[in-house]
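This document opens with one chain alone, in structure tokens, the form predicted alone.
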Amino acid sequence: MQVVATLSLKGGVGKTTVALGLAGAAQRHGVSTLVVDLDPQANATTALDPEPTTATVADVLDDPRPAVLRRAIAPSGWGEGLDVLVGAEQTERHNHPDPGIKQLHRLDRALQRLATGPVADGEPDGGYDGDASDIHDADGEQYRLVIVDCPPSLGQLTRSALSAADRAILVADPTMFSVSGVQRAFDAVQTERERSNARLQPLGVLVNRVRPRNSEHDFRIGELRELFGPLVFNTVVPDRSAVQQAQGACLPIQSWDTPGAREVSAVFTTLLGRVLRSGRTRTPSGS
């Protein structure tokens, strides 16, 4: 099972629409798919619309036990294969600006929870080389990938992301604000890796809402460029007026059947790639 967390410490740049728009890749390819709804915005649950629970991602980081989980992951209403983690406002009560290592590490029991079975040693991570066909599910897990959408704030909510997380995509649009927001997002990982999990890395940094021929966009990612050389994804995220629409009708982007909207599935399609080669197993807790 991999986690990953989309991660942003600016609001606005589009960290949810980089958390759905890789949901959709993975459910499209057959990878199934757990995502976990960390923000008290709760925008990534209204877009997924899944059935009702009878608690939340909040009960969740109260009491973190099978039961409790079960009660707050639903099927998406997006189709099969997509689950989530439902968010709601009271998630931010756990927001603690100074969390202790208990709370902090109650999302990752959680997960831990979820990965069932090791994959069998030696088996590929889905043998990803650019063509959907490649991508195959793991035997044996409940869920191949776990996308956990962090709130735009370094409270407990994001630390505990960071904890239960293998990779971390930092989420930075075109602006001069937000490549200061991406430098403390950075450190945000190294620093969480350092204190509680040393198995989190940075996959990389995605430029979302970025418009062709646009001056002052080429500038601030040629500066992210410099920041963070090879870190900074070759691919970005066009700002397509689809990736809306599709949120609006409570749709994955993938389904959307316009140029702009193939343009922007063809970007996640390439990240959902990455994530996979990048993948690590994850075996229950004391196996």
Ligand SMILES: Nc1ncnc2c1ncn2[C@@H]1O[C@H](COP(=O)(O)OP(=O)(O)O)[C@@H](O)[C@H]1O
Second form
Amino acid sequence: MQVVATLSLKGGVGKTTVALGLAGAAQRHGVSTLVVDLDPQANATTALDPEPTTATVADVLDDPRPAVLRRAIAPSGWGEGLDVLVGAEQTERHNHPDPGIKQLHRLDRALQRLATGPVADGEPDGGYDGDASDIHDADGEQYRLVIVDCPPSLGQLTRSALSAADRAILVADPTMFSVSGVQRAFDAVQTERERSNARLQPLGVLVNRVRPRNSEHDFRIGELRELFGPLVFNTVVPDRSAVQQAQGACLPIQSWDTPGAREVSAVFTTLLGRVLRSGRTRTPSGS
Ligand SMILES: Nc1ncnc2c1ncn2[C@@H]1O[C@H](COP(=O)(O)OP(=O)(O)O)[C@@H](O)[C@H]1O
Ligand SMILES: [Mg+2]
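Counterpart to the form predicted alone, namely the form predicted together with this ligand:
What follows is the whole complex; the chain from before opens it.
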């Protein structure tokens, strides 16, 4: 199981769009995937249109036991192979500016249970309560990919995502503030790697909403490449109205049949390949 977070410390740059695009690509390619919606605005949950649940990720952050996790996960409305750990406004109560280490690791602990199968009795926090068997397949791993969609602030929620992730995708828009935003996001990844999660690595910077032949956009992308070098993906996500149309219809961009949608889908197929390749080369985690 590989955990990827979509990150930027600014709202509206496309974190959710990238999380959804990657999820759609994974589903298309038969990669069993869970989207974790950590943003209290819960836009990813709205777009993924899951069946109703009796718990949300806010409850999982209160109590990461398998029984709670199971109640907070539902199949997405996009079809087979894609589930959602649903977001909710209540998640905001877990967004302390300076959380303790125990709070910070709750998401990681919950996700590790999906990766390793039912946990043994007598775990310090109450442990396995005996009813998680149906969230695991025969290998003890239901999801090959977990995508965590972060809120735009650097509080407990984003730090929880970074504490649980193998890779962070830094999303940027081609504007004059993007350089400082990407720098702060890199610093956040670096800090969390040193503080709580040695396996965390930045996968790269994905520039979103790029308009072709826009000299300001070209200039800003050049600026990012100068500063962050090969960490800036050559492939950028174009600005296409199909993105908003597909999200509004609660459908994956991969099923939206317009030239713009096909262009955007191709970018997410490339990104998926990159994510999966990074999973093969990663060093074993502290297990
Ligand atoms: N490549 C794109 N083309 C067109 N619209 C986009 C694109 N990326 C994002 N948007 C739109 O911009 C808005 C903000 O994107 P979103 O992914 O929600 O950002 P964030 O999660 O960072 O706040 C949404 O309405 C989304 O549909
Ligand atoms: Mg968002």
